[in-house]
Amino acid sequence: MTEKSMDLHFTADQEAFRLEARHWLTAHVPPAGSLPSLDTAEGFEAHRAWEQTMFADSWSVVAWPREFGGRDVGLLEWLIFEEEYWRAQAPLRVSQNGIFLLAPTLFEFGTPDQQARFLPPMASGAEIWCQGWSEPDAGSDLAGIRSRARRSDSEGGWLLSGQKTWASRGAFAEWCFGLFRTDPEAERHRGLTYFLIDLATPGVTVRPIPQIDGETGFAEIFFEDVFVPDAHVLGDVGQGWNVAMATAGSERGLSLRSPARYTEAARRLVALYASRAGDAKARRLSGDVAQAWMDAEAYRLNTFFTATRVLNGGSVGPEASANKIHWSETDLAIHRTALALLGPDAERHGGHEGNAWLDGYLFALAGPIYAGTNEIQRNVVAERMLGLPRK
């Protein structure tokens, strides 16, 4: 494959690969919706044991060497068994923020010594990672934060005092990924250092952010006097955003939200369409259907065009910010045009069809807010891809 000429055919060995990757996932899958809400005490250690079980047989992180409990495949393959993963209705990815966008982050800036200690347990679920970027005081505006890191030379490592807010994953995490300001009298996008936190450190306080369900899939943490080692310091000190910068284009660009999460749902709305089309609501509604899934399927072929450049030596870029935008505005369309077409029948209990794309209405909701604001995403496009001037 090369930039300017995509195959976009699979190899023998690839179609092997996914014909694998399917029988193993038809074994083995839970039954959907068997798993209890992953944002619950009860359903975070079930979903848990599923990645444990992954693990188990080298499926959990196909695409990482295999010292790490990968396959090392390729990441053509990564993307192919996301396209089984998505089609088998296998669980939600309860260490996504880990295997997703830690992970890259650590392939890249990472020791020797702490992709070793954090990759294993990280692929097999042992350990679960949030997130520690936003603060009350500073949601999009990453390089506003005001969480401070002190230097303990006689500890040999860092004291972390603030807060941060909206920690995904972080109500039942073991481990914190994060920004601390290690120098408070440099510019903006200075001074900045990442690290690692274990959650179980003296000083670390977590309270969970109840959501409109009541479930706690997001949690607030408080830092007092928090001890870092010098060992959980990822990439070099004052450099934190150079590292955050890579973290949030693995969630913006390829690693957090594969092509088959959409062409997957863009797929159950063509059959819930097909299932009404003797309606006359439904049929004024076909251009809406026809549309979300041309827009699933054309983020899969630019996905397919982006890790074929990036195969070749390329990077994602800034581009990953025009993906941010387009993924999360093409799963509030699918799910809309769902409950359009559903109309009372999504407000419907007990089990009916409605409830799963309602619930995936509202989740995509937050699509636009997080990993950056989509009125953030617009102002890195227009600046950073078309070169417009700042107002």
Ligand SMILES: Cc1cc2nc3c(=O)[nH]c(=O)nc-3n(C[C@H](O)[C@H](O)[C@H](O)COP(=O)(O)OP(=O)(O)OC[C@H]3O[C@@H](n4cnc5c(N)ncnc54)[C@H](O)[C@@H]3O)c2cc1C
Contents of the next structure:
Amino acid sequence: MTEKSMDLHFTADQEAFRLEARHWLTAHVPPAGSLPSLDTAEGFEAHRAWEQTMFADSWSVVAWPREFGGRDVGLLEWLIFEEEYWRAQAPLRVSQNGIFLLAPTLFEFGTPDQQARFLPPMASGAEIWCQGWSEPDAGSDLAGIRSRARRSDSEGGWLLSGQKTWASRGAFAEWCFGLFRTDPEAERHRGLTYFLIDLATPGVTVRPIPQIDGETGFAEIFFEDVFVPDAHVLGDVGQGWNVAMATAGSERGLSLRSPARYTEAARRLVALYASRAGDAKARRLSGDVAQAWMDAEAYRLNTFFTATRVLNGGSVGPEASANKIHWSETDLAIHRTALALLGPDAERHGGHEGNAWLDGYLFALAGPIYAGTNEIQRNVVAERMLGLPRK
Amino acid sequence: MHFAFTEQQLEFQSALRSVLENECTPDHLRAAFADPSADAGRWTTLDEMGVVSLTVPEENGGLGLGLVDLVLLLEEAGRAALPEPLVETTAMAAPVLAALAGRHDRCQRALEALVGGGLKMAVSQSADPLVPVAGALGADAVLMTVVRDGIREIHLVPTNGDGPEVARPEPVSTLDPTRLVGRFTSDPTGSATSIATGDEAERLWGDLEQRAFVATGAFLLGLAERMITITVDYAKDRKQFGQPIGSFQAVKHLLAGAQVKLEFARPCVYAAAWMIDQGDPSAARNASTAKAYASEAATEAARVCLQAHGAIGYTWECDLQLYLKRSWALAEAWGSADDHRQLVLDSLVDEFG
Ligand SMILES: Cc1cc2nc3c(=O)[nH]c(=O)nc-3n(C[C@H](O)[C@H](O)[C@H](O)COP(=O)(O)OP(=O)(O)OC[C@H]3O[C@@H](n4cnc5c(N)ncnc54)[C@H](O)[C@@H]3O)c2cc1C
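Go ahead and give the structure of the form predicted in complex with this ligand, now that the form predicted on its own is out.
Full complex below, order starting with the chain above.
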């Protein structure tokens, strides 16, 4: 058997898949920036409708099995689809917490019944998910979760109480995946369980929180004896931490942030630079523009390097933390540089013309905070990649 | 899309690692610092392994392999801070000599000496023949370029033996003496040394530079990894306030930051090597990306590793200095990160601007 040598080309089939995606997107993507912000009630529904349009033609979750609404394509095809999606400047994915974070966990830990129940409406946008992990007193120290779930044998399920916070899309979402303490006696990481919660259940109160831009991009969620049936426990009772770490791996690793998001933004940054290349200010920023493009390119290349490893049976371990540091810093560098190029125009916001670079910058600023802060990721890199002592 | 090395390439890498772990230790480097011109026998070992002539076509007695096959070996060379001119001889000069061997006896003879004859090459970075050349003092010949009346020329200048075309560089003292930097006091290039001109010279030299960026980048990756390894070991061992300094978060975060830079520099170097082998039209841009990223990664590793050592890192006694000095030199050689950012930007504006 001769072994495959390095080859960075896509196959003819993959290129055909790319063209098919490109054609569909060209015909269907609404004009860039034409949908209202997804963190408004109106925008949320407009983005949901876009998910339904994609789902109708099986483009919303290409890598999933056909029975759940996908096309059963591989990891590389998903990355190709993402390249086309971002190139087309298609809308942000309102269903991202579900399709990119919960779904990989459902495929790994979910029962066939759970997969059949939850995946199709997730793919169509009929049910939008939010992530209920953080609490007022459990942020970086996630294992410090205090929200409780008490056993109710008579009802065949659990009664949830406590408070979650910072749940993205929580203001308008239908469902929440969350971690609750089922065994207060057990060691911190052991007594947690992963629940799938219908936010229409009695006892749930959602309070939207305006973000730095004034829109309600996340929410706090209060639980007062909220009933969740046994059928909606994901993984084993008491195993919530391990199940959650699979989701966290997706969040930091391959699935949440495909490189196309950054390579596209970097391309637009170069175009912005070129449109001002005569300015003395632009010339001073030329190194930053190039560096931002290279950061995105490095991320793209590293993604294909990692994807090849995964396709050959390898796994993504603590490298996911290095990855998260890199994509979040790349996003910041791209947008910071764009604002610097815009100079006094950078502060313009809202109104008729908007300022996509400023919106992008505000969003990028959260990158080093969510999905585990970059300080926490540096701890992981130091301890688990380099082997430095924990204490 | 298959972005990975073959078993064989990885095995070659680990074979070279084992050899260099014995033949290129910090003690060996100290000996080379003390007497940089002494022959430690390593070049012969590398030659016998097929490493030196790896890029020479099979019909000329080499392995006929490309940059993708070479990068992991150069990374190993970097990890060991190999003093011998593997980057210059194998990555840069050999393909030029091979391309011209059919037409120039001098190239043919040089190529024969390179395969099994222990020939060492140096390559000038500047088109000014009086600018110092790294490795010139230890090399048998220097590959040089000059531009006369707007026309590029490539020259093969012998530095030992006799004959009218032989030119002897004089020593230039540098922080890392194993760099063996030398300078010609008068222009050594002339009709007797010329091996290519005009369009052909432009093409050959342009290609050589791309290989130089990637090969130097690969060497820098190895240096960065070595410095981080040395420092992690030290940080686990050294105690202050009753605990290993590596348990302090400030120290962890310094090293983690350097490690992240290194992780992302690697695929940049590997991809550029592949693109060069393929003759990809974007290879130049990715070669510059590779050098910029690798220079930054090594410079950052050097900075944080020195800091995490404290005063001991500032001493001659500490092995770290052996790798720091090479990193500093190579981060600037063949274009700094800044130089390459400008090259990348120019090519981007051409394409997307
Ligand atoms: C836009 C946005 C969206 C979010 N979406 C969600 C969501 O959908 N669901 C959800 O559950 N959560 C979400 N979060 C919450 C996010 O996961 C937390 O903000 C994050 O885990 C940090 O927790 P914290 O905010 O409590 O900060 P803290 O943990 O209080 O940290 C404050 C600062 O202290 C530092 N710090 C804390 N501990 C350490 C340590 N051990 N070493 C070094 N530094 C440390 C942190 O790095 C940070 O700089 C979101 C956050 C943002 C900003």
